[in-house]
Every structure is written in structure tokens, then in C-alpha cells.
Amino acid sequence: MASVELPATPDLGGLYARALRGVLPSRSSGDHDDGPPVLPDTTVSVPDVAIDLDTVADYARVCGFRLDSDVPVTHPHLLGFPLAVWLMTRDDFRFDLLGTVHVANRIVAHEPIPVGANVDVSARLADLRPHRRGWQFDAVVEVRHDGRLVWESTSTNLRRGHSPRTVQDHDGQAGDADDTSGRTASARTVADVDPADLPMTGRWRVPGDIGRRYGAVSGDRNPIHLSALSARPFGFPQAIAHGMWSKAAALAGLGRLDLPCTIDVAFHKPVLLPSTVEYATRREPDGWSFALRRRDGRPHLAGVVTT
């Protein structure tokens, strides 16, 4: 596997124009049914990443989280993220950006990072499969800080479209490659939680500007965060919110997490904005079941905390 140092974290408005760019008709993209695609055999990496105090708690505030001497599990997301998306706007990368779901996240947390640190961060892609609804592979993130690994995380995405119809399970027989959950290791995983089962611990009003606070915060301004205008061109009646917003809201109803923990989500319905959601959380004997719902009890996303 080849390794790419960069000087500096990448700039996410400068890969989104790219990745517009590459959404093109001129553009030979590995969305085209020229045979199996592959992922770019590359680890990105940026080292000495100060993790500023202000960055720190404009996220805490956006996503509400109370500010501590440590940074919120879910912020090293915000360090890994940029270097993901650089490798998915390689021309080595043969699908859109702008047409991949993300449908998964893992987090292990394994120590906690004080605000101020400077960390050295990874990126690569992994794990390609064949999906009944396309393909799917991982973007894993690696965060060490004095060398030591403190925070990873596995990012499961969902191309759609141009795969097998039928792929070959473990057993070599023909099955139905449907893996939304993170494929966790866990012996309890988000598989086995039921959002509508959870008794409700509140409800919020998820305001129609959450996704441009928490763009500006993160620096992800995908488009179809921002508004309704700009989202209606990917298939989005109305704006919707990040993931990793609404997995890192959900942790900080929660309170401070005892590390290490893992913590597994799996994304169902968007999060429209705006909109109402019902907060569902129930403790467990090695951690946490959550989720966030809609009203009438579909879910937006499901997730388990397990230390």
C-alpha cells in the first residue's frame, strides 16, 4: 500500500468542487459498467494536528455536547473525515463522491484526547464488497496521539447501482450481501436494537439550519445539508442532517461515556430538516442502547455504546 504525507489537513470546499467537477458527463467514472471497481491502494496521512479549543467548542455547542478538558468521542471525526474524502476524489476512485450514502459508523474510542493536543491522523479505504443495492466499502480513520492509538473509526459507505445481482457469501453460495451495520464484532450489535422498542427519553426540534452550523463547524458543506435548493438536485425534497451530527447529538444525551468503549450506529431515514425527532436511549448492563426516531417510530438512526 502506498502512503501520501500531506503538509496540512485537506480543504473540504476545495474537494466538493471537485467532486461537482467529477459528477459531469465528461468525466469516465468507475460508476460506468466497465468491470469490478476498485478502491485506491493509498494511506493518506497529516501529522501534528492541533486540535484547537475553539473548534472544540463551537462542535461541542453545535452538536450538545458540554465543554471538558477532553475533546467529544465523536470530534475526531472532524480530523479524519477531509482525509477520506481526498481519497474519494482521487482519480483512482471510480465512484461519484456525491452519490455515495454513508450507512454505518464505528467508533472505538480507546482514550481519551485533551483539547490542545496535536495528534497525527491516517485515512484509507478498505473492504470493498458487492451490496444487493450496489457496492460498499469502509473509510477508516486512525487518530494517535505520543504514538499511541487513541481513537479509530470505520465508516461503512453504499454506493448504489452496478453490482452483481447475486454475490457469493462466505460459503461460496449465491446470497444477498445486505451489511448496514458496521459489521460490528460486539457481542451485542445495532442488530439487535429495535428504535421502536426504546422507551422515549425526549424529543427534539431539529431546526432547518443544522446543517449549515454544523457545516461551518465541520467544514462538510455537502450540499445536500445546506437547503432545500441545493439538495433537491441529489433527490432531497428538503435539506438533510449529517450523520455524524446526529450520531454525535445522540451521544451527548448520553453524558460522559467511560472510555475505552465502541460505539456502533446504523443510518436509516434522514433526518429531514426541519423536523421533530423522538430521542429513545436505554442503559444497558455493558453500556447503551439509542436511537432517534420519528414519530411514528421509524427510525432515523439506531446505535449501541459498549465498554
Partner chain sequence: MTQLRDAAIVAGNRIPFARSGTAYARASNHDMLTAALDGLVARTGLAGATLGEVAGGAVLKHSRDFNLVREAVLASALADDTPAFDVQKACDTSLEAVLAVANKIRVGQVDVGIGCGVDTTSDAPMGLNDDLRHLLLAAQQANEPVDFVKLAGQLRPSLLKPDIPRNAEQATGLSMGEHQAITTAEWGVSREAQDQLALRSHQRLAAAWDDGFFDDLVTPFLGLDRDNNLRPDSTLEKLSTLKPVFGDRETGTMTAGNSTPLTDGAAAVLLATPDWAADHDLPVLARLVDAESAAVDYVHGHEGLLMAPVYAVPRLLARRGLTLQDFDLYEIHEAFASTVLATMAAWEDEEFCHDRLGLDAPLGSIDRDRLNVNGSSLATGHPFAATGARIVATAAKLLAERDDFEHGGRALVSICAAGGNGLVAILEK
Contents of the next structure:
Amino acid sequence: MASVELPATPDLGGLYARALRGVLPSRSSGDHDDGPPVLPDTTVSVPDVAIDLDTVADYARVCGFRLDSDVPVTHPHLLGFPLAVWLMTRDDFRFDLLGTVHVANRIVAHEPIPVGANVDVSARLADLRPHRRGWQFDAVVEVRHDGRLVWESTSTNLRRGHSPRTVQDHDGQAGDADDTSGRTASARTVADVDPADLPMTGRWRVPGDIGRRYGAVSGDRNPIHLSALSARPFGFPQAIAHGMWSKAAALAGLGRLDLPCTIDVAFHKPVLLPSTVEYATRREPDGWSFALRRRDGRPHLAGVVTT
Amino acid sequence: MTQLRDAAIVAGNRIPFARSGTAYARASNHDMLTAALDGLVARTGLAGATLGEVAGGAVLKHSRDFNLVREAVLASALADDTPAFDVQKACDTSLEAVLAVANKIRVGQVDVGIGCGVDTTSDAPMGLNDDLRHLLLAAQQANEPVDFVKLAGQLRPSLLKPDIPRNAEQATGLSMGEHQAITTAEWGVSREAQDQLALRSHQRLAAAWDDGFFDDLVTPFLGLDRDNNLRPDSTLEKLSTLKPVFGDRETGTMTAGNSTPLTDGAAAVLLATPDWAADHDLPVLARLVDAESAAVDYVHGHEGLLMAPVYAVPRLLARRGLTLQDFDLYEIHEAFASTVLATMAAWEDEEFCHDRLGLDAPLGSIDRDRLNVNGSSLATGHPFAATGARIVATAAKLLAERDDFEHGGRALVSICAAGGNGLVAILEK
Amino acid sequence: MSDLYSRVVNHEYGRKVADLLGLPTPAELRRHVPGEPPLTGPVLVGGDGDLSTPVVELLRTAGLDVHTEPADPEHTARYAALVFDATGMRDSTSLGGLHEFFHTMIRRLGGSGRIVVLGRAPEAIDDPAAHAAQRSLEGFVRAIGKELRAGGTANLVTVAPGADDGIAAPLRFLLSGRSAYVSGQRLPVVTSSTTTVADLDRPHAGRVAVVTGAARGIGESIARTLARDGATIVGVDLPSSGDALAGVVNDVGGTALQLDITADDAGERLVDHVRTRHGHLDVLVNNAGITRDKTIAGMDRRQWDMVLGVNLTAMESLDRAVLDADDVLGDTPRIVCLSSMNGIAGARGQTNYATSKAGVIGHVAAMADPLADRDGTINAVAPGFIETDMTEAMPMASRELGRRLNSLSQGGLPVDVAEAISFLAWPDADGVNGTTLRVCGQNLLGA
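Having seen the form predicted on its own, could you give me the form predicted together with its partner chain?
Complete assembly follows, chain above in first position.
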């Protein structure tokens, strides 16, 4: 496996511009190609990334976390996501970034990371496997502090069918995440969570600008999150909330988590913006079960925290 | 009538105080108060414990924070079924909160509780200006299109000017510093005396930090592990070069050096019955034995805005059968250096004590070596609602540290507040 | 948990490449999970000596499936552990028994299998042939440790005369997942044990444990592990780490003490805190330590003094303060100090650190008697390459190398160190005193 060290975290804006080019029919590479798909066999890393207070504070506000001496448990995603996108916009990535759907995410938080720390971040794509709706692969991010692995994240992506245009049919089903849920080492998995079954803890009004606000904090200004106008070409009637925002907001609602812990989430129907969602939680012997769901009970997100 | 129980001060904790716009510029009241509570919980081993009550508050508060203290309890390591309520009494907020918990303990309503306070001037709320607010409220009531048209006609660019909370009295429009400047001039408090008091506050606070006095009173937050207003290397020369900021620009004596800066921070005090403390292997640092509040008519009565404690103390002394000299420690909140000096001058002044306080003889002077011995607000800074809890925790620990006090270990706590309010309390070993 | 190398070689292609180059494939180690049985299969007890009978009884009492003969001639059953009593070996010719037993049985050891050889302390044997034979066992264990695959470990327990019933706790530790990263070591049992533990899953129930440097890293792991094993934690760290310390302590339940252990009155304040808040102190873990790496020529005196001051001087005075606090010390006091592999092997740029950590080894050896007078023990743990902050300054290449230079072909985890510390602090580990146990996966350095 090759490794590439970048001097600084790449700018997502430029990467998306690059990715957008891929949607145009003129692009010769991409998943229009014949032959079996492969992933870039590269680990990309950025050393010594400073976690500054302002960014953490902005992130905490948008997601509902309390500002504390340690970063919110989902925050390091912001550090690794641009690296994963960087890999997914390379020419040797055989899918179009904008045609992939984030179906699941697992975070293993080993240790708290203090605000102000400098960390080493790396990302790689792994485990390409066929799925009944297309192909799945993982974006794996690792964050090291003082040489220790303190945080890791596995984002499972689904590339449906073989054409970027089929993504218009984004109507995620519970089955989308089944490939990841079966692989958890813990006894309790996200597949055990029935979102409709959890007791309701709250009802949230998710504001229409949350995609823009999270986009401003994370740099992830994917057009599907910004406005109805920019989301429509990608098949969404309205803008949708970032999956990792909804995961973060759901975790913020749980308060302090005992580390180390593993947080597994399966993403189901996207949260259209604006909308009102139900927040449902249940304490478990080894952590939490939680969900975001529509008022009719259909799930947006289901998750488990295990310690 | 049942015997009142003792209200013991068991532990205290705060986060380091930070000048406005510095280390905690991005932190909210909720963030800071939770951090202060968590530090207190860790030190006392109360993670997961249900307490009888948590009382506290903030002076500068967003409207959404009406349940600030309860929200902080929920976010803290305390059990979620710990009740909590908000109090607000300007700079007396957390002393009033401590008193509320102490009184509940004394009458037997709770066995243990926390009094606390927090303030941020970095994340201060800004309101809609009153005109726009009224307009919007009216719009909510409007039914007919014509009503909207009428309201729309009232829109002016000036409506967009936000209502920024000011450190000013509603009744007079004068800032606290401007009020104090009047008092300072009335009592003829010299610039040098003020600078000296300020310098001493910094030196004593610095020494206390160096001695490790705050090792069990402070938990770091957001990378700050000492009060960042502290200037241990300040000198009288440096202080004397500062320009007056209140009162007359030329002849005024109050500077940024002898006034407290705007500050962010949070502080908390754990109180309990001595039995509860013993059951939980916690020490009794001191007991809060009595308190008295007073207020002055600073609007038409021509009393200084921050002089209320001067009136409260003789009443408290009379009730307890004490003289002003029967204390081993005095903690007089340094809103301004001249507040402390004018307060002491008033107690020494025969005419004032006779005419205003109705006393036959002046209360007399206090031993300066017993005053604010580990520094006070001039050095730590003054996050309004946190100051009372900071002072109580410091005084209680000072009392607990020594066994050779002349009066067996008794401290007077005096905190002036906006609105002409004042609250004073007595702690005893 | 993964590191780059493990990840690569556990990948299909990576493994092929690693095999091609003859590089080892690190196995996932079996680690302790509360409530799970200490072993995943039967134990075979072999050899012939004073200890076979009591050991079989001991293991059976512990609920293990103990075999004294290979029950299955087809050689299909896997043993989770092989325990060999070599105490009867009195001369070099009798050592052949080792070959006889392990030659066939080693193939039947399962994944993360355990080999424990029981011997006599050679120092206590006057007869030259018997002394030599018992000394031989150490070489055997170290060699077989290097032959084990799939996370297996091999260790030697040497038992002093009259200390036979002190082996229960060491055996329980070495057979369990708690000793995942302990291999190739000699663990001396010097006295008999007078203590038993009621709940083996919570050996520290009702005890108070002080952990210095508890805010982060290995110290945090020690605090969590001792709390898991039942102890009430007093977390100690610098006032400037108070927020992280509060987080740990509020998680595990206990009290936080913000204290600079190099302060003159540190011992007094520690004892005072324990006295007022908890009434008794049963375990003191001297974990707080710092590095200030420079070659001796480039090191200034301050860097030397700081490291020695924190790692050795402060620890010595804390131990003294605790020992002097007769009213606070519990019935079975335990002190465990952090040494380091680099204190044994030395490391370039660490003259100060290695000096201090070798000093720790001497300290626990010298303090063993004073502790024994109080029915207590003092021991040290010397971690090898642990995935933690001490590896921070290392360049990538030496870090990767550091991970491989041991029989388990991987770095240890902070919890591995914490498990060893918890064991040495067990009430019934009173047979082990004055020793330094390496937790290094049988690292080549200093071995």
C-alpha cells in the first residue's frame, strides 16, 4: 500500500469541484469503465493537525455539544473526512464521489482528545465488496495523539448500480447498513436497534439552514446539503442534513460518554430540511441505543454506543 | 421550635477566571458552570450522586438559559435527578445561592446542596431593541392584512440596533464605575491607596497560587490553569501610569488597574450538614452561621451605589453580639479598590456611623493583615455571579487551614452589588 | 485497535508479502473480559515435583478443566494452557523431562495459549547440580516463548522454600487474559500467601487505590482497571491536568487530588486526603513519570533533575510518607511502581530516564522488607513498547521496529500494563515482593 503525506488538510471546496467534473459526461474515467472496480491502494495522512478552540467551539454549537476541555466525540471526523474525499477524487478511484451514499459510520473513541492538541490524521479506503444494490467500501480514518491511536472511524459508503444518475433514487432502507452491522466485535449491534421501538426522548425542529451551517463548520459543502435548488440535480426535493451532523446531534443529546467506547450508526432515510424529527434513546447495560426518526416512526438513523 | 442545624461548607471549586474575550471567549455560561460542577464532583467523589438542591445563576443570561443551573446539572457528572434552580442578584448571585442552600440545610429541608454562579461577558446576550421587540410582538397578534401594513410602516433602520447589556443602572443610567467614582471622591480615597490595594491583591493572589492554595479549589478549563487577569509582576510605578477611566478624566483616581475587569468564569460551593459530611468522609471547612442583606437608595438618597454592605454589617453584628473587630478574616469584594477603602472609611467615620447607621460609636477599623489575605477580585477578576462562591470557598479553606485564630476562626464576607444591593455573611470554623 | 503493520499483514495481500519476507504475523491477543472464564479450554498439568498435586487442586477449585494426562490420544483437543512442575528436577539429566512433555504438547496449545513452568528459586539451593538445573528453566522458558505463535506466552514461576502456597495468585494471573503481554519472564514467589480473595472478578473490592499521573495515558488505564477490579480510586495528577483528571475520576468513581508530587509536602497532602476522604489506603501506584530526552552531552542539569525528581525522588518520598502513615495503611498494603524496559536496557538520549527507572528497580527490591513487616508488598512493572505517549518522540521507522522486537510481534496496550499492576496489588499476591515484572511481550531489549 502506498502512502502519501500531505503538508496540510486539503480544501474540500477544491475537491468537490474536481468531483463535480466527474458528473459531467465528458469525464472518461469514473465508474463508467468496464472491468472490476478497485479502490486506491493508498493511505493519505497529514501530520500535526492543530485542533483549534474556535473550530471546536463552532462545531460544538452547530451540533449541540457542550464546549469542554476535550473535543466532542464526533469532532475528529472533520479532520479525516477531507482526506477520505481526497482519496475519492483521485483518478484511481473508480466511482464518482457524488454518486456514493454514506450508509453507516462507526467511531471507536479510545481516549479523550484535548482541545488544542496536535494530532496525526490518516485515511484510507478499504474493503470493497459487492452489495445487492451496488458496491460498498469503507473510508477508514485514524487519529493519533502523542503517538497513540486515540480515535478511529469507519464510514461505509454505498455506490449504487453503475451510473451516477441512479443516485436520484435515494430512498435508503434499513438493509443498506446490514453489511457493517454484522461485523461489529461487540455483542450488541446497531441491527438490534428497532428505531420505532425506542422511547421518545425529544422532538427536534431541524432548521432549514443546518446544512449550510454544518457545511461552514466542516467545510463539507456538498450541494445536496446546502439548499433545495442545489440538491435537486442530485435527486432530492429539498436539501438534506449531513449524516454526520445527525449522528453528532444525536450523541450530543446523550451527554458525557465513558471512554473508550464504540459508536455505531446506520443511516436510513435522509433528514430533509427543514423538518421535525423525533429523538429516541434508551440506556443499555453497556451504553445506549438511540435513533432519529420521522413522526411516523420511519427511521433516519439508528445507533448504539457500547463501552 | 426545632433546633437549627449547622450548614457546613464542605468543598469549593471554580475554573480559573479569564479576562473577557480571552481563554473562554467561545464558552457559554452552561459550558463553564458544568466544568466547575464536574471539578467539584471529582474532588468530592460525588459522581452519580443525587444532591438535595443546586442553586445558582448568572447575571448576563440568554433568555433560553432560564433554567441554566438545572441544565448544567444535567450535563454534569451529578445524578440527573438532582433538582436545581436559578437565582439572580447581580454580584451577590452566588453568595445568595450559597445562602439559599445553607438555609435549606439549616431548617432541615435538604442535607446537601451546591451554591454556584457563572458569568461571561464574552458570550453576553444581546436583545432586540425594545421598539423592534414591541413591533414583533404586535405582529404576532395581528390578524388583518391592514395591521401588517401599519406595522410595516413603522419599520426603521434604527430598529436593527441591538440592545446590548450595559454595566449601567436602570434608574440612573450611570455605570457602576461612574457611581463608584462619586463615592470615591466623597470619601476622598486617594489614588495611591487604591493602587496599593490593587497591587497587594495581585501579590497575594500570586503567592497563593504559588503556594498551591488553589490546588484543591480550581480545576483547569480550556487550557487555562491560572487566573489570567493576575499580574504577579505589577508594580506601583506601573499602576501609577494608568489614566483614569471613571470620574473626572484629569483628577479621577479610578483606573483600569484599580478596578475589576470584565471577566468570564464559574465557581461552586458544596454545603451539607456536618453529619452528611461525616457520612461521606468530607471535611467541614467552616460553617455559614448568619447573613444579612441591605440596600441603599443610590438614586435619590445620595448614598453610594456599592455601599449597602456598610449598612448590612452593623445589623448583622448586633444580631450576633459581635464587634467589627471580632473576626480573624475579612473578605471584602474588590469591585473597585476604592469600594473596599470607602467601606472601611465609612465604618471608621464617627459622623457617618452616627447619622447614617444610627450607631453610638463608629464600628472602628479592621486589621488590614486580615483583609483579603489571598487576594480578591482585583486580581482574580470578577465574573459577576461567580464571585460570591469564589469568596466563600476561599474563606472557608483559609479558616480550615489554621487552628490558632484569635477568635477561633471567624470570617466576614461582604459583597456589594448593582442596584444598591449588598449581602454580608459570617463563616465560622 | 490496530497499528499499521498489523493491519497490513492481516490483510490478505499483506500477509502473503509478510510470509514471503519471513515477517511475523501479529495475533490478536486474548485479553481479560470481566465475567468470562479465565481460560477458554482445558489445562494440562505435567511434570513431577512438590507442586503438581497442589496445583491440580488449585486449578480445579478455580473451576478449570484440569487434565493430568493427555486425555485424547488422537491429538485433536487443544489445551488452553500447559502447566509444568519442574520443581523436582535436581540435575541436568532430569531436564530431559522438559523435552518429553513439550515436544508433543506444544502442538496442542491453542491460540493465546499459556505455558507456565514452576521451578524453585535457584538462589536458595546449595546443591550445585540442583541449582544449575533450576537455573536452566529460565533459558528454556525464554526460548519456548519465542517459538510460540498466535499470541501464546511462556513464563516461569520460581517458588522459594516455604512459599508453596503463594503460587495461587501468580498462576491465576499468568493463565488468564490479564497477562496477555507478559512473556518470557521469571516471576519469583518469595513468601507464602496468607490472604484469599472472595470475588475473583473484583479482587480489589473495598480497597482504596491511589494512582499518580491518572489523568491520561497508562495512568488513566491503571485507574480504570483498578476500578473495574473493585477499587475506589484516588486519582492524582498535576493541578494543570485537573480537568482531564476530573473526567477520569468522575467516570470511575473516586476522588481527584490535584497535586504536584514533587512538592515538599506532597506525601503529607496525599496521606491527609486519603485519611479524611477514605480512611485507609491499600494500593499506591507510582505511575507519574516524565521524559526529557537528550544525549548526556546536550542535556542540561534541569532536564536531569526534573526526570530524576519526578520518576525517583518523588516516588521514594511518597512511599515513605505512606509507610509512615500507620493509621491509614490498610491490612494488605501494596505499592506498585512504574519502571521501564529502558531502565533495564538503556536507551540513547535517556541517561536521565534510564537512571531513574533502574533506580525504581532498586527501590522496590530494597523496600521489600519494610513492606513485608507491614504485611505488604512493593513491586515494579517495567513496560516494553506500549502504544502510548512515551513513543511520541520516536520516528516512524523505530516505532515500527519497536513494535516488532518482541515475541508477540506487536506493541502492548496501556491496559496490559494496568493488568499487571492490578495483579501485583491483589490481596492474595502477597507472595510476590521486591520484584520487577516486565510487561514487554518478551522484548529483545535488555532481555
